[in-house]
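Here we start with a single chain on its own, the form predicted on its own, put down as structure tokens.
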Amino acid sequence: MEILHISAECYPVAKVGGLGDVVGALPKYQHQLGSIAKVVIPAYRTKYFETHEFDVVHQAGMWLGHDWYHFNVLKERSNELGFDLYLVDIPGLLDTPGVYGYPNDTERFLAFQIAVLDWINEWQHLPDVIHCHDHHTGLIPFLLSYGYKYTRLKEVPSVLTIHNAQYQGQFGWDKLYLIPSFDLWKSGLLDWGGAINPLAAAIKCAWRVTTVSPGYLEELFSNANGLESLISHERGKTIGILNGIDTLVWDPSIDTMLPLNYDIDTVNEGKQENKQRLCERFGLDSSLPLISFIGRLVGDKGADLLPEIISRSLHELPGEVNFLVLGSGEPHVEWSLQQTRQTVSYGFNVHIGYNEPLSHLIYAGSDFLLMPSRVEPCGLNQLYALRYGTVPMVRSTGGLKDTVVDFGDKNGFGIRFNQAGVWDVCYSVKRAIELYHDTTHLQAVRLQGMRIDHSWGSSAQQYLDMYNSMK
């Protein structure tokens, strides 16, 4: 079986969040299970692009509305990721240092999708499955079915995976002319809420729709940023498959980004050494419990709550706990955290930005990982934390509810709270401090979490089973 994954991100080539981690790992595990898995993403000018060699496998031109663009499809030469990686290079559109956040993002990702389909249309054979990820590739299932240029591809099964339904890629009907010619009687399939909505179109047109956890699928029926009725209507073709993690990248026993490696037998010594290095770097007391946050500083992640959580906890529990934040996002959240750093005299530090090596050190050196998410389709951070013997503190939502059991329950290995609110989180901070000082219980909780297998093996097989069901 040949699967072509189409995405805006793929770790380590280009990553903003969990989408990149998933697309960088799932194909590798599908390949190990005997399938041919390939990935195609835009050719952003990232460090990976600049430091690797590529072969040009396709050259062509394409219309985007009234504008003509030349594009190349590049294949990474070494195959070091464990699958074939292709980059679509469109000078003037996709040759950007970043992934998102440009005024012409609509045009950029439309052009990407058109170029990919034009390229596939030239293949001598056809892939068995085209697997689209999030709204950046959402028009592909529609064009496969109704685009006049792509009638040859009409019978290729398409899958959409929703990584986060809050982002849908909507744009106005005034840009309809950018989309390749199609049966205009089918225009209604593009529409949702009076706009062209790529995510909604993909939900309507894909053969199967998956979410990144069973819990998130259930939540989407009642909370999908306006798509609730559509997802309920398409319920028959939806399935929730829990994300895994790449256990070769996330393994404290071989992680080259750590000062000291450790495993389940040496977790106490290993975590203490990494914690010591981390605390020295950020001016924190390594004898105190360390609660960290890693992620995008946006409302979905509950990051706007962090300044008050940290200030209140340090006021109510002086000299009893440390906090560390790594991330970037909404400017007012970044500013609030930096102001908090200036107003508290101890126990907190923040690093604004994305830093992959530092994130590994934080997972290894922290005692607890805080995730006060309002929305969390799956969440990978809590799985990384468990792998590194760090206790996740999570709100009971989406994939967090699917993957974390409170330590107060039988065989529990985390801390759960119900509301994304300051009071709930501060109460959980007190529970974390109590657990930290109960060293016997803390050790049992750590080991319980480290023993759980969250690798991609089982989930990758579930995807293959779903593909086979479409034949």
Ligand code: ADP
Given for the second form:
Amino acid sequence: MEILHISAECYPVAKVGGLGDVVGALPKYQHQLGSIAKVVIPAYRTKYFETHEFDVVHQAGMWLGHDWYHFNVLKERSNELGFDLYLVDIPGLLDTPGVYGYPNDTERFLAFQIAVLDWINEWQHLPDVIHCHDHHTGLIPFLLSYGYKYTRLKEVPSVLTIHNAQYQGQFGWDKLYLIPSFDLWKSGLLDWGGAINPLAAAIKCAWRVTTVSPGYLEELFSNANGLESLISHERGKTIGILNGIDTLVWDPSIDTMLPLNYDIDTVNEGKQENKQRLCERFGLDSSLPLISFIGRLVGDKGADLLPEIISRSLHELPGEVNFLVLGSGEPHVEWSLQQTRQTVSYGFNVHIGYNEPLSHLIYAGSDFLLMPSRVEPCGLNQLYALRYGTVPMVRSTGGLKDTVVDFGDKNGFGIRFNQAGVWDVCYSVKRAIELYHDTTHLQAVRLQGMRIDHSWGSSAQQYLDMYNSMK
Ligand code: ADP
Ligand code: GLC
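Given the form predicted on its own, state the structure of the form predicted in complex with ligand ADP.
All chains and molecules follow, beginning with the one already shown.
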């Protein structure tokens, strides 16, 4: 079976969050299960792009509305990723240093989708499955079915994976002229709430729709940022498949980004050494419990709650706990974390920015990883934390609910709370400190978490079974 994944991100080529991790890992494991998995993403000017060699496998031009763009499809030469990687290079649109956040993102991702479809249209054989990820690739299932120039691709099964339904990529009908010609009677399939909505269009047109955890799918029926009725209507073709983690990248015993590697037998010494380094670097006291946060500093992650959680905990429990935050995002959250850093004299530090090696050190060197998410379709951080012997503290929502059991319950290995609110989190901070001082219990909780197998094996097989069900 040949699967083509189409995405905006793929680790280590271009990553903003978990989408990149998933698209960089799932195809590798599908390959191991005997499928041919290929990935195509835009050719942003990332470090990976600049430091690798590519062959041009397709050259063409395309109209985006009234503008003509040349594009190349490049294939990474060494095949080092465990799957075939293709990059779509569109100078003037996709040759940006970053992935998102440009004023013409609608045009950029539309052009990407058109270029990918034009390219596949030229293939001698056709892929068995076209697997789209999130709204950036959401118009593809529609165009496969109704785009005049893609009739050859009409019967290719398409899958949409929703990594996050909060982001839908809507744009106005005034931009309809940018979309390649299609049967206009089908325009309604593009519409949701009076706008062209790529995520909604994909939910309507893809043969199957998956979410990145079963719990998130259940939530979407009643809470999907306006798409609830649509998801409920399409319920019959939906399935929740829990993300896995790439155990070749996320393994404390071989992780080259750690000062000291460790495994389940050496976890105490290993974490102590990594914690020591981390605390020295950030001016924290390594004898105290260290609670960290890693992620996008946005409301969905509950990041706006952090300043108050941190100042209140340090005020009520002076000298009893440390906090460390790594992230970037909304300017007011970044600002207020930096303000908090200045007002509390000890016990807290923050690194604003994106830093992959530092994230690995934090997973390894922290005692607890806090995730007060309001929305969390799967969440990978808690899975990485577990593998590194770090106890996750999570709000009971989406994939967090599916993957973390409170240590107060049988065989538990984490801390759960119900509300994304300061009071609930502060209460959990107290529970974390108590657990930290009960060293035997902490050790048992830690080992319990480290033993869980979250590798991709079974989830990759579930995807293959789903593809087979479309035959
Ligand atoms: P989301 O995709 O919603 O941001 P996930 O939990 O699925 O959340 O994945 C987040 C991924 O991005 C993880 O690999 C995490 O370590 C990484 N990450 C997030 N913020 C940063 C940062 N500032 N520096 C380094 N890695 C980060
Ligand atoms: C999204 C979600 C996150 C999930 C990731 C990978 O970014 O916000 O919860 O883990 O996609 O599927």
